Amino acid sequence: MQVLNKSNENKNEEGILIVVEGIDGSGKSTQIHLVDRWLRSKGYDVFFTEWNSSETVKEITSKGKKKASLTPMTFSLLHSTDFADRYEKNIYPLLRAGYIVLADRYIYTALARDTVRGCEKSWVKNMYNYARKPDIVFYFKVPIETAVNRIISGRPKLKHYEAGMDLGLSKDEYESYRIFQGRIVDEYESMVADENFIVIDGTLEIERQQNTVRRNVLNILKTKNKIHDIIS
């Protein structure tokens, strides 16, 4: 698979890249879908993409997960391949075409999860060094117990890698999940200042969160001279 050369980064790109990050159960997906509907209703050209969704890579990843045979490095490489496929086919071309690209998870997910799994952070960063820096990143912050309870309340059983069982954190999948997610939170927290994350309190009412997100999105639209008179 051909990956775009970093020297082409930002050249002639007129679109806007909006990213949401956070652990499972943080509420980020709900918020980005609301932004998606809002922007489309106002006449903007919008493309939505989510983590680990490339059809090219999905089958291979699924087989590896079912067999529980993925090492941390293999896991990392598969996700980076998935991202590269989506970036080359969709994200980069649509940004150049002037679209607003909404990403439910971006390279920061890899940095957090792969680092927790023991991969060298500099190595992970290097795999994604071609990717355009987002115009804005929303980090949805919630207490670990709140996020965990949201997830496990609706799932009779957690998946092996989802629960971090490959790391040997605990023999109990729910305890392993709590520990795993807690470590991912620590990694996210370490990126907040350096990556200029806008932190959203994920425990607030959905409408209050969305109002904060929209205000920040409007600021980006104004900065990029993409504001529509009809938007509100």
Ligand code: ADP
Second form
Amino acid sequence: MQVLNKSNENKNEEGILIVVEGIDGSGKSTQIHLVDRWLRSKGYDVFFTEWNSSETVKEITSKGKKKASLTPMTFSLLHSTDFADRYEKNIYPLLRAGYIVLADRYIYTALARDTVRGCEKSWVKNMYNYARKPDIVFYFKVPIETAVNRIISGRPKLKHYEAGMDLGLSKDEYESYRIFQGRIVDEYESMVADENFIVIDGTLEIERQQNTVRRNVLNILKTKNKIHDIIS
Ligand code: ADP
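Pass me the form predicted together with adenosine-5'-diphosphate as well; I've looked at the form predicted alone already.
Below: every chain and molecule of the assembly, starting with the one above.
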């Protein structure tokens, strides 16, 4: 299979892969949507993809989640299948076609979450070893309380897996959610240096964050010789 043939890696890929990561409520979707609109308005070919969105897989994942019948391993495998489906059908071919691919969560989400759920990190890493390294990973860093308040304001109920209730951290779902998110933050933090994350202060105003994000995107466009008339 072409995607899995490591000798092809990055050779023919003209496109740019930009990833946002961070816990729920860190503001990453807000930022990547603004980048999406900005790049499209400048005439770039952009493709947006988000975690857990494969049409082929998401139905079964959703069923398993609703019944709370997933183990850490089956949870991990379903998400990696979802990712593989999107990678083969969209991410890989569009990168080869020169698109800017914007990914709301990438393999780092699996590495962080599945490890917190007790899966062996090397096992998870191995499952995603075909995935191309992004050109930029923005990591949105926020205190747990900020993120949690953004998410739970107006939400009467958290979902079972979202709150990490499968881990037995607390009987109270909000408390479980806090502990779970805290552990995910620790996992993200452990990746910052090795994976060259660009850390964005997610507590700043949306516009200030967007300025920093755009500056970094412009740098990569320049490096890859992809500047249109974009400077604005
Ligand atoms: P994520 O994708 O990381 O879960 P979102 O971008 O969906 O986060 O943002 C979660 C909530 O927080 C949304 O209601 C959004 O409007 C709000 N939000 C995003 N960025 C900021 C910010 N910098 N300051 C205050 N609220 C924000």
